[in-house]
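Starting off, we have a lone chain in the form predicted alone, written out as structure tokens.
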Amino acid sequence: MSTKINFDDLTFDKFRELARTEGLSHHEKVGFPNEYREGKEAAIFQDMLAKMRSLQASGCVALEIGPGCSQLPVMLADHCAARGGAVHFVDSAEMLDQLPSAPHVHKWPGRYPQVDGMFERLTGQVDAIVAYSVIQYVFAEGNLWDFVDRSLALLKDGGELFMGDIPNTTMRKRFFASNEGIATHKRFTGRDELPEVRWNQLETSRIDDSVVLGILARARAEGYHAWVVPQREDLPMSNRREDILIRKP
């Protein structure tokens, strides 16, 4: 039997705690019920690797911040030794200790951005960025712009940045208010009730279409590419939920 956790307002620290509790799943260690992940991962991860050209590169060296203990940082550092590249996971030494170790895997335990020795290494050499459910919590308790601009730096040209899985609060209104969104909460709760929409009120700590749109003005305004794409449909939380984009030209 799990372990009865609250997934509610993570931080860095409780994560670290998640990570050496005994009796989770690696679902529930990264911040995820089971339903929402378990039998997931696989078309997470073929989502990714369709919108990120810079994976299929030969040779490719990528990077993925706040990986945790799934298998979607093992199935990146599986694709990357398929094409005789390299993977770098930033996390907590905790969560990295359950990744698999390899001589083409490189661990850098520590919060991002301050970890240190990566960035002299890293700047202006990787292809493949990866933070997949990740800024959200980097809202919450860091500083987002600074993550977004040392990111950058660290891409080679023609190199990219993909933040994923960005829960936009702003973006499940506009779900529930629809007559799709209130279905499903009708079938969710099993009550005939209107799921509660408040429009124009500022949710603290919460990430809404300002700041998603924030982040396109500010990569774009440094020179990058960047886009605001969908998710697949089959993708547990896709009707709430979508991904950034951006590219080094």
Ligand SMILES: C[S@@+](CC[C@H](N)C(=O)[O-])C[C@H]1O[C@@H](n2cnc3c(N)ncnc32)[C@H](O)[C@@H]1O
Second form
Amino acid sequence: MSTKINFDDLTFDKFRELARTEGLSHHEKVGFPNEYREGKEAAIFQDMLAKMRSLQASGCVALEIGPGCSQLPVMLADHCAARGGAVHFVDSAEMLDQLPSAPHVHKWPGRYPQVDGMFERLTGQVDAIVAYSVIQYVFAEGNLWDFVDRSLALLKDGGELFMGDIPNTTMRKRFFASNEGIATHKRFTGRDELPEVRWNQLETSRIDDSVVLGILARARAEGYHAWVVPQREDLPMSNRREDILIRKP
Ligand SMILES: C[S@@+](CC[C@H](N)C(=O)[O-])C[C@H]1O[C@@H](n2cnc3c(N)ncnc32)[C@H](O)[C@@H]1O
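Give me the form predicted together with the ligand now, not the form predicted alone.
Every component of the complex follows; first up is the chain already shown.
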């Protein structure tokens, strides 16, 4: 099935369509070919847990923005339930409909941050916010600064915002310009050719180093600790994606 899906240039509305499409796996519904995600979700969740101390809080209140419908949000919901906490999910109604319901699971259909009533309810109340493989879509079709600022306002003292799996085009170029990247490209294509790496190129709607480092600068200027952190090496795109962790002191 994955060969028929165009995973390029996905948008919030295209994700809604994917969620409604019969016959797709849950990986495909959230925009990934099966081979990128199959058997990897536990490792992704463990990597997130290792980075986010806020998820260990007893009674932990978590918010996941763009949970999609894979096993990751289910793992997060189970994790919060085991600590006597709760989880809030914001995504399209089509995606949220595919996630299990339970008393500790709150579903907010909408395109974050345009979600009626959520900010009134959760401002200053959240231990842990997760947006995994999501901010590239907000960067391309929304207002990333509004996304960051409004998310930070939801955190309790000690709370954390984790923006994971960020595709960074400059990180990708650094990788494919390296010996390891060249060898990976040759193995993948089966051809003895160099990957194309073009540094001085306008890349509309794509996140690069300037955006990643700009998020850190803004969060730090607003009084939050902020770091870029590498992904575990066994994660599917760790050679070209990275994570940002922001903590309210
Ligand atoms: C690539 S999928 C990632 C899903 C999940 N986090 C994962 O890693 O398996 C991106 C998800 O973000 C959602 N999304 C994109 N923009 C959003 C927004 N502004 N507000 C809420 N959800 C959004 C999409 O509907 C989709 O479910």
